[in-house]
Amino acid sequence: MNTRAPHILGIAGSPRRHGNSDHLLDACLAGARAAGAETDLLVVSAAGIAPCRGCNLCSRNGHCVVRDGMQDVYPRLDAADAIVVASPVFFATVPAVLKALYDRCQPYWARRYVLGQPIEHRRPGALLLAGGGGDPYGHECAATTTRSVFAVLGLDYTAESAIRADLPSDTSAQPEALERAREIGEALARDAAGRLGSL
């Protein structure tokens, strides 16, 4: 039986520090310390990370090609037990620079449906996201694309939070979007102490 404490890894998917996205994210990771994981934090606009070139040579080995900041986000999203994504809505969906680390998650899909590796174990996912008032079309396009991305990965969609926040610090005024972050950490933490317990 597995004993080690979860590693839980937080992704900060804005091209911005410190906003809604971030304080959220604060607050799940505190939320996972505090059910005895321990966190990581990516951040992805400092992660040096170019788009997918879509050249498919990761179909060979299941390896992508490019050499950059992505080189270093592989065995840390290979060692997290669970994964949260944090993220403002741009046009009804994550920013680009959180659309580039997805993208990147190609060779995760060649294994899986060219290669045929199977996933070892499922992992729990969570996302949270805020997005501004103004878009009529929502934020349901950032979820579907994390789900896809998820999926590749061998997460589990456990749990997803979103909320409106029009200016940068909402979230100081919204106690309990805050809390709920919280609550899906400590739900996260427990989700993969559980499954490494049975591994």
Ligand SMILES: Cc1cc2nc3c(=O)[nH]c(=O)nc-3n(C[C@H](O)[C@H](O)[C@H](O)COP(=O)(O)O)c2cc1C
The other form holds:
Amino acid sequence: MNTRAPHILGIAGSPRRHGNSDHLLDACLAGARAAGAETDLLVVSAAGIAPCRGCNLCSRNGHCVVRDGMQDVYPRLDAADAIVVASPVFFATVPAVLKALYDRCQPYWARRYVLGQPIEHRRPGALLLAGGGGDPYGHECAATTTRSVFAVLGLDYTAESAIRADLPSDTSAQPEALERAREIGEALARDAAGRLGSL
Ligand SMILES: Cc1cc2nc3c(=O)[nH]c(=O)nc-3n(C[C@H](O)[C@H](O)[C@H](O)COP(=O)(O)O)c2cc1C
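Rather than the form predicted alone that you just supplied, could I have the structure of the form predicted in complex with the ligand?
Full complex below, order starting with the chain above.
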């Protein structure tokens, strides 16, 4: 029986700091801490992650040959008992800084589908989205892309919240959205703690 506190990683996917998705993530991680979790914040725009080169060298040994900030991100992804991604909607999907992190998860795909290494344990994952709502193509593409990455990381897509917000102050005028994000954080912490307890 494992009794340590679950470790929740929050990934801030916006190139704009302290905007709407950051506010949602802050509320979510506060909820997780209130439910007994330890939290870690990864600000993708400050992490120095270059795009995937598509070289496929990760198919040889399951590791990326590009030496940049992503090398510090891999162990944080691996150490998390649950992950929550917060992102704005950019042209119906996630911004380039977050997509770069997603694409650099190709080594996890290679380990699973080329090298035949099974995922050791499954973890809960959630997505928080903020979009201005002026684009007619919605946010489903952002969610689908995130689900695809979660799958190779061994994350179950357990919760999603998408709100309409544009100016950086818009989220603070939506207390129900912040409360929903907080509840998602609490649920992630409880889910992760339950899975740890059964290890
Ligand atoms: C390049 C760019 C593209 C955007 N595309 C969309 C879009 O397709 N759909 C949408 O709802 N909002 C779109 N927006 C608006 C942002 O999603 C919105 O301002 C959001 O609140 C930003 O979140 P943040 O404050 O966390 O950065 C776009 C904004 C930018 C800068």
